[in-house]
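One chain is shown next in structure tokens, namely the form predicted on its own.
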Amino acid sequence: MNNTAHTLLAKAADLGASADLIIERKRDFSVMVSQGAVEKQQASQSQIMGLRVIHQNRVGIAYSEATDEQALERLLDNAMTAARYATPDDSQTLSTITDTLNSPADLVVEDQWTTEQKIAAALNLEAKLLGHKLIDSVPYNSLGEHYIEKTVLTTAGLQATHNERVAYAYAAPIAKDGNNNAMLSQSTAGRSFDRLDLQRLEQDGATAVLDLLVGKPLVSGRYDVVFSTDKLASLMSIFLSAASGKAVKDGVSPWREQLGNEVGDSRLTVIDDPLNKNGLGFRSFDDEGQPTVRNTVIDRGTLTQFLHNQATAKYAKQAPTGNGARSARSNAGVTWQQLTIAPGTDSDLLSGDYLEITDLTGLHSGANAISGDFSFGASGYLCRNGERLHAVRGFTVAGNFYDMLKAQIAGIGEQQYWTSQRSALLPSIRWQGLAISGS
């Protein structure tokens, strides 16, 4: 396959184009169970090649699942044709690195579980959840894994290959009591099935959904709020797109004129740390073959840099930061690899009364990443001095995220926590005076 890829790139170079080729290979396994029996078991593998050419400052992209000689000729012809009709963009460029790069071997942990053990684990998880009184069914559940191999090759001579295996499980039990019902999804992920926290998935999943079942309405007003780690990461991921060099280039970042200015509380430091191997967002190079580095985007409240791929870096006259994101079917965007927020110094973060939000709905339809305004459906717990008083559900939380960063951080906790997917590492943050509309 690599010989075929090099031949294809050589032909692109002969036509006067610079090019990069992505080869994605995936193997997937998943099992879903229902009422003590396997409902769906699936094993699949796929391969796709995606060619990007730059010719006379115009970008063309084409992809193919076939790898025979005729298919590859069509692939090159389609990419060159697409470039011919594209809008010229002087900033489009590819990596000039000529190295051979490989991700660390320990990202692929040898699978010790048989298929029978995986199915048994899924059945056991469902049975334990159904063993809790008032949990009626677990209609959304899965246990599986992804094995991914992604190789980037360029006409400059780069060959970068990333391999990883990720195992996962999730479950969304439904609890019913008369006319009341509630559902809440929980998940866990790791490098192997041995590293999945299935016990937490069962215990916390059951507790959370049963609490919601008897959740009380919430009086409208202004509340101090602490989001769960997963929901804080979700909120951050929507609005921290403002730090994307592509958003700046496209003129849609509200921070495009704020470099060097304060955009957050002086206690807030936000980092993209793809080199922390404890997380599943670890990457030693991005999808354009650019080596990754630890990027401090907000340093004690000040916006210190944007995240860049090759093209946005050239546009901004900056160095690429290792945040290029490209699939075989697309041009490169910009992504956060592994969001990290530095711990704070507040030991009494959970003193007094506050609202803990553990679920948000309408995350994309209810958010405007340009203005910062949001309005989400939510549920969680009313708390006092670190203790949950009772569950609350059916309310709305609204505000402006960029205003929250600057003026509504009441405290940042001393300890960091991984999200359930181990893709972000965050401390707890207490936000003061958020607008809550009860039912």
Contents of the next structure:
Amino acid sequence: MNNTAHTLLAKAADLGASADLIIERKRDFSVMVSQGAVEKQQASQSQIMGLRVIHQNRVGIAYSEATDEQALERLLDNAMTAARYATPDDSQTLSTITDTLNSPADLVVEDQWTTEQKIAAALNLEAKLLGHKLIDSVPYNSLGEHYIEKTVLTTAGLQATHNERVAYAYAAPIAKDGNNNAMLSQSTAGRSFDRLDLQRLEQDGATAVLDLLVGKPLVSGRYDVVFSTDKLASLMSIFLSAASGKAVKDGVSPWREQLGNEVGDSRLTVIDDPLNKNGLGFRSFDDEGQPTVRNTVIDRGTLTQFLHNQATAKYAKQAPTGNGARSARSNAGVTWQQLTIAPGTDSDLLSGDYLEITDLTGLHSGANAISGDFSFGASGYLCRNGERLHAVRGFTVAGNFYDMLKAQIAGIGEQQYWTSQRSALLPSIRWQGLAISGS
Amino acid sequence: MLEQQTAQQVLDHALAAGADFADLFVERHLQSIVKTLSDKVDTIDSGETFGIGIRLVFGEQVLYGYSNDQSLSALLAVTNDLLAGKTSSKRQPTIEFQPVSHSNIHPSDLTLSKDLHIESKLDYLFAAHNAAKAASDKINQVIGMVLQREQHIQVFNSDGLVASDVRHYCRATTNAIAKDGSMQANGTFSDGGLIGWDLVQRLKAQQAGEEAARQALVNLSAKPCPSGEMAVVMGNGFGGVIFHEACGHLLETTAVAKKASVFHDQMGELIANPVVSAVDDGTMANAWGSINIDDEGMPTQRTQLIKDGKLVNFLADRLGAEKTGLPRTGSGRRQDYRFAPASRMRNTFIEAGTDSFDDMIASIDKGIYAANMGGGSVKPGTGEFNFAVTEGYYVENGKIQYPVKSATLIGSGPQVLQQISMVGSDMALACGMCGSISGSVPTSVGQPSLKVDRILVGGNA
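Counterpart to the form predicted on its own, namely the form predicted together with its partner chain:
Then the entire complex follows, led off by the chain already shown.
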């Protein structure tokens, strides 16, 4: 495959283009069980090549899953054709690095789990959940893994290969009591099946859905809110796209004229930390082969930098920050690698009355990153002094995220927590006076 | 595409190893995306995917794998990987294929394999951009996109079925962003169909740009939305997302068969207000959610789901039909060869009624008119759904008062279906992408304007 890739890049260079080629290979396994039997078992391997050419400052993209000679010829033709129509943009550029880079070997952690053991673990998870009184069924319950190999090669001579393995499990039990019912999904992820805490997944999943089953309506009003780590990460991920150099270059980021200004509470420091190996978001270089670094984006409330790929960095006259994201099918965007928020100093974060929100629905549709407005369905717990009083459900939470960052942070906790997917590391944040709509 | 003899050998091998049923889904998929940003070309990309999905069924158990390689050896290797641990075997007679033909009711001429049509697409997108910018100097940015796809499929199964089809999809979107000081808001116009770039014949660039700009400017001036339970009038077209989320997903046998739907035992029952009749129709010419045959090779059909409030049908794929004993409805769909098929919606809509829009608004003391909707989601096991209002207005004393910012509406399917009290006559469809267990598939949602007497509005006022 590498010879083919080098031949293709040499042909692009002969046409006067600089180019990079992404080769993605994936190997997946998953098993879904239902009612004590395997419902679906999937095993697959796939590969795709994506070529980006830059010719006279014009970019063209093409991709193919076929790798025969004809397909590769078409790949180059299509990319060059696309480039002919593109508007010249002198910020379009590729990494000048000429090294051979490889991700650390320990991102692929092997274990001794056989297919039968994986099936048995999924069946056991379902059986354990069904052992809880009032849990009626577990219609969605799965265990699986991905092996991912992603190589980027450039006409300059860079060859960077990222290899990793991720194992995961999730379960969505339904609890029923008469006509009343509740359903919640919980998940976990790790580098290998050995590192999945399936017992905790079962216990937390059962507790959460059984609590929700007896959840009460909530009276409309303004509440202090603490989101669970997963939901805080979801909320942050949607709106922190405002720090993307691509969103700035495209003129859509609400922060595009805010560099050096206060965009958040003075206690808030937000970092992208791809080099924290305890998380599954670890990356030693990005999808354009740029070595990653720890980037402080918001420093004690001040927007200190945007995240960049090669093109947005050149446009902004900054150095690339290692945040280039490119799949075989697309031009480079910008991504957060591993969101991290620095711990705060508020030891009394959970004093008094507040609302803990543990589930949000409509995340993909109820948020507008252009305006900052959001409105989601929610459930969680009414709490007092760190103790959950009772579960609440069937309400909405709404606000404007960019306003909240500046004016509604009541406190930031001292302890950081990983999300269940180990993709972000965040302290608890208490938000003041969010609009809750209920009964 | 795949040689019939290769398919025969793979399916024979699967049956000989004890499978009760097996099928192959062969897909070659061309795609082109043209994006503009302001008055510039942002990116143009194109590509080709090719793969074969192999499904083996043992009783109610499904084994699924896929390969990008169509050689017999590669397909047998995937099959053997899936069969690992299966010890039973039985001799089977060689499968004899009987090709199934179907008519193509979705004519397309300007197809992707003929040409990428880049210049024509750019002409359209730049004209829409100019129209949006001309609407107001507050329009700060305009983002345009034309997506075109051409999906060639072949289905072979162990019952001897061979079917093939070519699907042409095209969708055009204009997104305008308005800015005033530090405030930003956006608006979108989108249209698409199961059609090639022939779509351009019904697209009106001026209308697309002006509509996206109008929404963005309305949202820029919007006030915080009131919250609480109140009456809501849903606009026609994308307002149909309420039925898609509140009911449609709960009628897919994918959820029904495992009793993960609150409606699994409600067939024949009155599950909605009698003013509600609803249909899922795969046969509408050139509509975004239409197909000729489903991804299991069955000709698609029009399926009445609810008639005068009564549940009359579920949407069934092959396995769903086997598990529930219900007839198949030509609804087995998947994103691509990486996914096993599942029962999915096509063009789903509430049928036209007789109420007037003005009467609906006039009947409201305090509520919301949701003119445009974003996406939503549902938990099928409980029927709890949500969807977003992207253009809304506060209504008081029977009159539309002022625009309100985006809000999410939440409720439970069984309850909200009873709360639909008025249904208008202005039925329209709108395009969307629906994500579920077999990936993301094109679906239309639709409805006439309708009134929901009580639903929880999640505002920020």
